[in-house]
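In the form predicted alone, a lone chain appears below as structure tokens.
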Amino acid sequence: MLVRLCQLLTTAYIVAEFINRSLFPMFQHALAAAKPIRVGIIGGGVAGSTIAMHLSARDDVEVTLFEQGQSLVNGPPICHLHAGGNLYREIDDQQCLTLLQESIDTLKLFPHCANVRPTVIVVPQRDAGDVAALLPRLQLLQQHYQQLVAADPSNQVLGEPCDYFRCYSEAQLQQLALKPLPAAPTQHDDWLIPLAKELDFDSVKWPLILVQEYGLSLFRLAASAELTLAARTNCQVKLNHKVTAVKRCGGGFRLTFGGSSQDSVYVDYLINACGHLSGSVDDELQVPAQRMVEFKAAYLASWAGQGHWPEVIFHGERGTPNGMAQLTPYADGLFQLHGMTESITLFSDGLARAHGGSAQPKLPLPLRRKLKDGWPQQLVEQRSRAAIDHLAVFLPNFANANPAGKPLYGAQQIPGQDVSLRAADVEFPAPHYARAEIVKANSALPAAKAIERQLFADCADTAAAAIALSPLQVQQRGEQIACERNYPAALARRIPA
């Protein structure tokens, strides 16, 4: 009976260390694999957000998302969604096209945000430029465009592709300013009336090409990032936080953050989504990086009883007094401009360049002031007025119009050193570490696309990143965050479609 137990005994050792060494590892593995993923993400703009909804659309990551400011998305000025890029003529070909497919993904993911009015594209006669030099990339997107709506229907978010872009002479210009201002535009022609009603047709070369290129609402889009990651269990979302400290610890990263008091986290992956400030994170894990930063500032005009605008781009050389000038039209006779010279939208020390070992610029102390402080009255003053000027060589009754509120202004990142660059979107420089190095806002999806395949194998083309909010809801929401940081709430407001 001893010798029977001891047998017994023995057996069960074995089964036992077999269990043990064997099969508990597997146990362990499996449990690791069901454990989520912790990600932290430094930054809460329009790439910190955007990655932020993406990732958290999964059940197996848990997001902890750190701004230091009191909301969401804010930063350099947003206005325009860059469908094709052809704001820009000194871009190549394949940034377009980039810029293109990433529209059209962002709206499909912030469906809310859209400002549905075309762009006008005019070239001045000041300018050295051709407007025929523009029709073979023009042809070129729009053939891309009609290629991707043929393959996925849902593409088609910026109307109709034989639409994408439509040449109009002066003739005809002539006859849409004989024609009553429309009451709500249903058709490319009523977009037209009031720009020519009111453009100094002597001015500008034939003939101007209306492009199917949208507005983009920063206001909206900061609502619908907010209201999106509030509904979302595994995401935390911490306001007035500033990391203050990035540390490696172990495989993952030690993240120190204060509000009223210094606390601490771990994270299993870290993406620096600083924007103008992703350097100062590089510093702290020594991490090297060529990156310049650019201050860059749009000006607000109230211009009354003008009609449904489109928005109007004349061209012109970066930094000279003749720089390309931006009509932005939003709700309520409320405009955004830009000047591409010195004296409206660019500084001339605005552009930073890293060096001396470290990989972030340092902006001059004047231009981190005014991110810090804001700006004196009469500089608003002396640059919307400018900005008005500007405008007024192409429109000459836009003369009347009238400063409307503070800057939009921010800091923009442009990785590496070509200062043209537009379409860029992540690296990754460091285990488990991911920058996000996006120029423009659409920019900030396949960053966000490019981080989920590095941290899964099995991941989709996920268009379930986003969840179902109400126009009216994000629009609501939007006015009040354009209010709190006091701007217009027009700024938030739909605009006729």
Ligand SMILES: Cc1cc2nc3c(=O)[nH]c(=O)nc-3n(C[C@H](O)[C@H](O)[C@H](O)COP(=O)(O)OP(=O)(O)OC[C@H]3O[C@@H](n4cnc5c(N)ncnc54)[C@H](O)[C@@H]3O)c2cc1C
Second form
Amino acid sequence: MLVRLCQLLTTAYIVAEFINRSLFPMFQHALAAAKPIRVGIIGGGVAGSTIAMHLSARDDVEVTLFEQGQSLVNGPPICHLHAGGNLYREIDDQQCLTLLQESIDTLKLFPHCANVRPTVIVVPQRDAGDVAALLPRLQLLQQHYQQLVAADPSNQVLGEPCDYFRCYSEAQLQQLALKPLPAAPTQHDDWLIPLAKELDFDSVKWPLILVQEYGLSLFRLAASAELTLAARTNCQVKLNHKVTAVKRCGGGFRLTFGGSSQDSVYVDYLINACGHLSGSVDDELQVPAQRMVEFKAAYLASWAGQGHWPEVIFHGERGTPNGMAQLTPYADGLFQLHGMTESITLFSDGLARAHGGSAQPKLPLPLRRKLKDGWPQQLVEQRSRAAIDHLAVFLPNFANANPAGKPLYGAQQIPGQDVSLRAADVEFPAPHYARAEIVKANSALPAAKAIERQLFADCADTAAAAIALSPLQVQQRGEQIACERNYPAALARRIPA
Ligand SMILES: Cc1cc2nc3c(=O)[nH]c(=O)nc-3n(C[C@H](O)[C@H](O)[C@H](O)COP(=O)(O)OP(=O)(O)OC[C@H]3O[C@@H](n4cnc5c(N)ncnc54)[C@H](O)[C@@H]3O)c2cc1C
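The form predicted in complex with this ligand is what I want next, because the block you gave corresponds to the form predicted alone; please supply it.
Complete assembly follows, chain above in first position.
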């Protein structure tokens, strides 16, 4: 009798699981015909905002987006699009191909957010790496880009596929160094002229590689998300609203949130897009997860009158004093600097792992204080100066640059246990619950698409139409957002201007 009962219960459990996992999208879709699905998104970073933009393009969804901060996309910095992952020698080719595809889709959704200038990849003399070793991957990426453009010409957002990358010899750079700085760069060579004039030729290996890896503007992303969602009647954006409790309730969830007063709302489907705080929602729902959280910072320097610069990457072994140096240009002679050493971008104890039954990694107190209260001015000066000196090894005149304000910093999540993971999007670890955990901004749209596929059997695999925004509108709001966060407005300006 007992055995029979157990068999019945097991069968009932299997049927229930099947319905939940396999038939859930169809059920939800049928339900949606009568009543929109209520989707709650916790976290208005680039992941949560993009998912809200994507889902609210459907009229059978009602989205509520909760963000504890004052504006959208206010998490850690975003400055590179990573269209091919060429900043990361250590990742596998598949991740690079994924990042390339995702970058193309991201540029289509956020057409006014790219800083369209190339990236120059440099292998320093002091580095053990070899330039030739980088070429097979670049050729693979170029072929893949060519195929994507052949399949759909609208994918051509990174220039001509045959121009995806180009090598420059020492002799070519010597010639370019003699040319005047162009008023506005129109071809690859133009972008190399400022670098050719400033580079210490003896400090690098040849050739240099120019690749169509563009910049991505954090502040114009924030503006685009805000303006798009403001135009959607089926999306409520609740800024300054922290979700303080998440409870399973019926088939969905009850979210308690605090604005001016504590309130609660019921949602059919929950999306955790809390960035480095994603583990706190997992803990509330008792969903186990492995993840890491890393605190990092980039610095601002002003260096006027040097023409239109490309991004320049000087490779180096991460975490050593010779870690990669990155020079990211903005308007008005402003540069953002990374140095992958513990005295610049990285921090000792800056990488925390989930452990002890909690899915939420805990950063050391001094780093948590920085996240909450900001940085002491002396430390800003010290690390900004170290970043300037790190670049000046290759660009001697850059030693004359000056620190230009508070760093761009934050804690970033890395799902799983592989610290070099760069392409990650979303998991569905429990019924009606999605956890969007991206490492790079361009994985936000794939996460949104995967969630839509989970919710709706009928969804076409295309990006939902973005609201038509004007470039000026996006830039003006982006500049305001930069100023509201005490950063120079130049960070939000399009380059080349
Ligand atoms: C120094 C540095 C440089 C970087 N450079 C790049 C780059 O060039 N290109 C790139 O693609 N990526 C870059 N990254 C990574 C990128 O910043 C992150 O991957 C990205 O911001 C993650 O977006 P997200 O939306 O998942 O998380 P977040 O941006 O952290 O957003 C999560 C949001 O959730 C909100 N939140 C959390 N808990 C709650 C709650 N309970 N209630 C309400 N709201 C809540 C937070 O306030 C936050 O706004 C960089 C990271 C760092 C640290």
